[in-house]
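As structure tokens, one chain now follows by itself in the form predicted on its own.
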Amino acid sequence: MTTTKTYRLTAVAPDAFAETCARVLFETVKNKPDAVIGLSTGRTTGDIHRRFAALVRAHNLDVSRLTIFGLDEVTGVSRNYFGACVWMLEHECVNDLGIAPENFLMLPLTSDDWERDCDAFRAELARRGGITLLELGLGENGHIGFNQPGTPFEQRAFHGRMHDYLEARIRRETGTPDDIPLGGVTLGIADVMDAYEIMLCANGAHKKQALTDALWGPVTTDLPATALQTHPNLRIICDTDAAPDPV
């Protein structure tokens, strides 16, 4: 795999970080209203969705015919538990933008085929025009969705484990026992390739190390997030914080 290296990266202040990506949601829907826009959810995304939402209000921008998708899902929970992929798109962006349940995909939280409902979701967004910006968050250990290293970069979207420790988390939170199963279902590295932008954001000293490696490291599945690499339409946004090193 060649490593072209013909990525954007803005560094800004930790205050700034949220507005500047969230402008660079409203910009790109302002641009092309019927855009198709997949959003990460965690800890460094939640207030970017939401001043994106403000963004929209306070211009009053027309989002009718916008696609806004999740990148993964948790499985094997309740649509009501806040942990929930698809609970917090709604309560961070979706539910505030008016968007129409047509126009808002998720994949499932279950199912009794999990590659017939993949195969399904990623054919959807292609009669729909395809991934015009796909937002990325970056785990600590490289990963992108549910794409833990290992996975292979021509994986496309797949149901699989979710890592031990969320999991653990999740049958914490949710009271849910041993013996029913829990997962995750994502976009693969190779759908996630296939959107002509992305967005990778990363905000906080934890994230410096992983950003670095990310895009100076070799490209290698044992950090998915190196795939990102040899897109062609890379932007990076993050703060001071999480900077990576100079080469």
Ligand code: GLP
The other form holds:
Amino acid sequence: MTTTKTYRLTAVAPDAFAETCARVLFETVKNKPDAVIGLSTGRTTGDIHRRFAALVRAHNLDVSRLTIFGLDEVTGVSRNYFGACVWMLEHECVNDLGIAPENFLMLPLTSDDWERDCDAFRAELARRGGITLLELGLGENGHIGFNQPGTPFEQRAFHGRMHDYLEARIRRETGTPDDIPLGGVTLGIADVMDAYEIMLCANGAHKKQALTDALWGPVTTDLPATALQTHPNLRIICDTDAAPDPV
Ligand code: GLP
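The structure above corresponds to the form predicted on its own; please give the structure of the form predicted in complex with the ligand next.
Time for the whole complex; same chain goes first.
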């Protein structure tokens, strides 16, 4: 493994992690009120989103021209399921921020034509000027969004399978029987790489290996986040538990 690559990496104490990430979101909107910001859902980002909304409110920032969109979505579940990305984002920040429905973009939970809907989603982001900032969580196996290991780097938005572990959990939580398909729809790695800026967020010791490999391991589709190594405007924020050893 080579450690010669340098990054814009900030490692902070665990209790400062969410606030540090939230400030990047806040500053982005402050500098560009018509920003298009993509958010990931999961354990990493919930607190970031709540703090982002609190910062916006505390500073009375105008978010009427802000677009928020979700990087990915669980498919085959109800919109009211607490594990649906749309539900999570609404409850973590979108409602609190008062984002108008037309400025909150999500990939659909169901579709009779995924290719059409994925293309339409990408076209709408492009129509709004492209992705100003994309917040990414990091899977322990190096996945980003629903781009699991093996996904080609040229992949655009698509509908596919989710991780077995996540699928089993969602089936349990929703009581969905095995014969009803569940899946994931996500921006592809090529769409992710088109973002003007990426903020990769990771906290906790369980993310340390994935973060180290993502930043300094060989670039390979076996670890989707290694694609980010060549992004021209990547910022990494982690806590000291997840901080890679070379820093
Ligand atoms: C999930 C989501 C991603 C998320 C990632 C990390 O499967 N599809 O959008 O960023 O995995 O999740 P967590 O933050 O819970 O570790």
